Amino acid sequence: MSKIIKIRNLKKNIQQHSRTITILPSCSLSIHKGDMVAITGQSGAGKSTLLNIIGCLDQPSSGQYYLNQHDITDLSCTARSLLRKETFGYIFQQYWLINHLTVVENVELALLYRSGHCRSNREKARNALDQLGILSHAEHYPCQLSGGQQQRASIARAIITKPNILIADEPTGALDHDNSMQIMQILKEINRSHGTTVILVTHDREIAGMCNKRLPMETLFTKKEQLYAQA
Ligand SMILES: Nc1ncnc2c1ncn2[C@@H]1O[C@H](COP(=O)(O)OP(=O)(O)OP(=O)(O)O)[C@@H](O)[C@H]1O
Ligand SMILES: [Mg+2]
């Protein structure tokens, strides 16, 4: 299967008053079309620096990024948001759900920026809460739900527009061990079906060991560097 991903010897540093930190070593990794991924590693081993990246929600700092071998490093913000809009949905570890709008507003609005609006764009966000199970909440303001059911509503707004590559950013963390499994059955249901490529970070063996390859942090790391050594 084609590397639909290739990253190599990315890095990020930040800028901290006078000092440059590094909050991502230099790594490698390649990631193939239709692959189920799961990326572990300890707290502050720069899973979710990484994972942005990946997700053109974040730029590097240095090293290079090919999406479908077009070297996508260097893009323009116009460029790097079409390929946002285009080709990823996002499960992100905070939710990032809009307070002001209420469940199924927000899962609707993923549509409404992928393709525009839409006559069925409220039932099919009415149907992706009925697959999270949380269909009783869609008229409820983010605010009014627990954090579990804040996840489901994050995961319906990530799959409704069935993107060719999934981010998930710890999409189970929030959840019991019976919606965790559900959760992933959601997920690997897309990665087989539609052939989208999700690459997930976990802390959860089981979780991982349900993803058809593993990424542990500390293997991708390309030069022994340490995390906040000055660059
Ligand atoms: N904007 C920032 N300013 C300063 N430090 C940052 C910033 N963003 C991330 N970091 C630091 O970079 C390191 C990597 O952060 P990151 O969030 O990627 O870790 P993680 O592996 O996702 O951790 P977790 O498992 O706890 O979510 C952490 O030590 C974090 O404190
Ligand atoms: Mg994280």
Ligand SMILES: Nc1ncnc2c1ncn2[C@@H]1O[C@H](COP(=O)(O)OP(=O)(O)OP(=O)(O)O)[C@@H](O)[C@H]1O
Second form
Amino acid sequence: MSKIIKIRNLKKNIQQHSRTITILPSCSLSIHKGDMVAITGQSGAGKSTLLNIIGCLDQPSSGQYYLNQHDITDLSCTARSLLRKETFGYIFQQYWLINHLTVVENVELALLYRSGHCRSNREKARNALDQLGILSHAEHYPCQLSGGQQQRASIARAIITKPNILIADEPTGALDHDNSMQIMQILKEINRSHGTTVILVTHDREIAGMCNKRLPMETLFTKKEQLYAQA
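Next up, the form predicted on its own in place of the form predicted in complex with this ligand?
Chain alone follows, minus partners and molecules.
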């Protein structure tokens, strides 16, 4: 399989008053098209920061990021926005559904951002909800859904544009065990049936074990950073 993502010596610093703080030590990784990858590690290791950079939600302070063999490290905000719309789908721990919109309207919104208003958008949104098993809740509001149902709705929103890459930040972190297993089975099926590359962050070993590749943060750091992390 071809490499869809290649990252080399990527690092993220932030300025806090007069201090420079490293929130992502220099790290490198490769992900192949069609992989289902779990990025694991201790709290504060930089997992979510790395995921945000991979998903073009943030930019690194240094290093290189290649997507489909194109260097996208220093893209403008406009170019990153376009890339987000064309390439990625996002699933978050807290769902981020819009409370005053119905479930089907929340899902349809992703299509509106992607390609504007279209008569078929509502039908596509309903089909996505049907695929996730919650079509009967299409006209409900997020507050009327359980946590598992809200996460299914957020997955429907993420996949409706048929992204090449799904980015999932602790997608089961707010769910009980049964719902977590159901959500992971859904993600595995999306990965298997559509060839969608799935990259998720988790601290749960069982969840990580359901992916076909596990990348512990400590193995991604350069040798210098590995020594620093172990100190």
